[in-house]
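Next up: a single chain in structure tokens, the form predicted on its own.
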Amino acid sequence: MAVVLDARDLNKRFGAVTAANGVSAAIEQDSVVGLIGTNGAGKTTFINMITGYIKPDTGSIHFRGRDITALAPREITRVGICRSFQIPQLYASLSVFENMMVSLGVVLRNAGLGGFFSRGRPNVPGYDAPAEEVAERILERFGLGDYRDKNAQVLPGGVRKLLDIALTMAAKPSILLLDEPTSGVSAEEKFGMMEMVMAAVKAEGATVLFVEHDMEVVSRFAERVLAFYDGRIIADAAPEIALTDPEVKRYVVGGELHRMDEQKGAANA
């Protein structure tokens, strides 16, 4: 498959801390890549560099052959790379439908179509339909139709996550980056949620990179795993290979099991 995103020798320091040390990764079109590593390993820094929120000290990032290293986050979104956040970025006082309409309004404005108040109800780019129809379509695809008129602030945690991810799909991204999509989601809901997200995203034809601490989620949904430790990628392989790599078991999987044990202990205290 063709390479859609190519990160080359990325380096980033924050004072005495090395957050990225020669990180390189070529991401293929239509792939699903899981990013794993303990807190501070460099995986979120990698995501932030790709989306323009952090600039690498050295190295380059290419999207479909275009150097996007110096672009601002908004410009990177416009070329087709979108992200969700660990903490959902929603308009709490607006309904689910209104949140989606706001996102689609931004898409219309960025396309130079004047937003919702243009004459003739302009179609949303890539959908060949007005914003209201597109909003309903995306909400149904993410199983959010029953929550259409509820305010975002009263939604359960898993539904808030789904809505945040659904909002990123308004722009029909070529690449979608998900930052801990199952964080805060109950164990009973996590697999069903991920299945819905992956089905919806794949239906739109997006390549997916997701940061995840849950190794069960990684092994089930990732086709490829990038394991980070100390600002470096220490493994780049299919899940069954990467998760059994001795360095990954020592520095990543073992650390995550310890973190989960600590969380359980705190919850039971």
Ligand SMILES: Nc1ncnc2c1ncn2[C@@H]1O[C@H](COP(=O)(O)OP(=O)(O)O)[C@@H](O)[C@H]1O
Second form
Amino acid sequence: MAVVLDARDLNKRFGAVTAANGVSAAIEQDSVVGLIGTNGAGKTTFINMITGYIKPDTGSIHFRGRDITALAPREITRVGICRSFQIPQLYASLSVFENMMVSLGVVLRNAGLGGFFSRGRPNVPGYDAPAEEVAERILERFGLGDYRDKNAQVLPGGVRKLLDIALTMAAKPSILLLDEPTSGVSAEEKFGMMEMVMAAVKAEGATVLFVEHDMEVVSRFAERVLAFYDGRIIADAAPEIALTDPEVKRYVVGGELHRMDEQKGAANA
Amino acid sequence: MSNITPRDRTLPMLGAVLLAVIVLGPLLPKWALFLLTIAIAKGMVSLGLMLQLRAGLVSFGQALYYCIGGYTAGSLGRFFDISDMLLQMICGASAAAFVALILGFLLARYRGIFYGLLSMALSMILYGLLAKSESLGSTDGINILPSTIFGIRPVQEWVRYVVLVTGCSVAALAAALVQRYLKTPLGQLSPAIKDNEIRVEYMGASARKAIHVKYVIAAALSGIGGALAATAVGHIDPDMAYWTTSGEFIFITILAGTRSVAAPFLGAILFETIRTVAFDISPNTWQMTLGISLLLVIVFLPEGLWSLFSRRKAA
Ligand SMILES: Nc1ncnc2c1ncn2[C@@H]1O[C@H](COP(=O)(O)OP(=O)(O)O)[C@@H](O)[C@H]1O
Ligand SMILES: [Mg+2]
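I've shown you the form predicted on its own. Could you give me the structure of the form predicted together with the ligand?
First the chain shown before, then all remaining chains and molecules of the complex.
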């Protein structure tokens, strides 16, 4: 299948910390890729480099053959690469619906629609409906209909996560990067949440990369796994292969089990 | 509580108020006509501040553009013998917008207190320059030619009325345009910028560019206000750019709230009225009266006077 996103030999240092150490990955169109690795392994850094939030020291990133390494986040968004955040980035003073409308407004504006002189309600590019309808549709799809008029500020954690992801759908991304979409969500709810997100995303047809700590969730949803350790990708394979790789077991899965034990310990304490 | 969707009854209301001014104006005493004109002029500046405030930015130097508007009107008379009010306002707006377009490249990089203080510094620079420039009257300022409109000079009896109606018409038009702008995606980005610039960037919009546009619009509005004040007072001086003048505009904006494009005008009328009355009653403590009234508004109407008029769902 065609490669849509091609990261080549990315390196990034923060002082003494090497957050990316020769990271390369070619992502195929319409694939679902799980990014795993313990905290500090470099997953978010990878996403940050792809979306232009930080620039790699060396290396390049190509989207459909175009070099996007030097582009600003908003330009990368405009080419069709969108992201959600480990900590949801919402408009706290606006309602859920208004959060959606602002996002769709930007999409309209970038398409040269909905300016000062335009009349009527133009259709959102990619969705053949005006913004209000698209907003309702996306919110429904993410199960956010009940929260429509609630302020983003007062939403429960899982709902904030969902809204953060729903906002990225406004631009109809061709690549979606989800940084820990299920973090802060209880183990029982994780599957339901991922189910919903993947259904919504696939309905619009996007390539997905998601960061996830729960290996069951990873093996259930990912077609391919990138395992990060110490700024490097130590395994890049289908989940059943990657998750049984000795190195991955030692540095990632083991670490995750350890991490979960710690969390349980903390919860019991 | 959200402030993203401006109210829709604004346009008919603006029209009704304008009509009321035209019809009832002749019944008002001259001092009231003057007070209203000055309030409209200041309301224009406050409208510009409101645009910025919606995006979370407070300019402590909006008087810069008020002053540019005033001095543009003054210079038109002094150097080109032009006294047409509409031309004064159009040129005042253009000059202010041009300066803001340039300075905006600098200002739009800053947020919070830096934005505020930098804008104040720029305003004080203009104050300093004007105070030193002989050809523009130094600290004494210069007089403005008696107002005309479309080549007609109203008889003395009617000047105040004509200036007020002209000012109100321009203000109503400006408020309607701002209202329209607030409904565009760029206008609706304001609260988003205030809340979360990271998300704004990751949606594919430039917060800096959006702020730059708001800054220029605000300057144009302030330039109109400055030109109107100049033609109403008949005199301009560098105090128009002084930081206390900017303070007044912030005062009015906070008093008014950001909920409607009409709010700044209401705030300005109240401000001018309180000041006039307080000054009449007790010339030495009028600032205290003003201070107390602002305090009351902040405590009891934290979203400004306009919340008295708009009953919105509490979120
Ligand atoms: N902006 C930054 N400044 C300094 N160090 C950073 C920054 N971003 C990430 N790091 C460091 O880089 C390493 C990788 O971090 P990150 O990519 O966030 O890991 P992960 O998302 O896998 O938990 C960590 O050691 C982290 O402390
Ligand atoms: Mg991370």
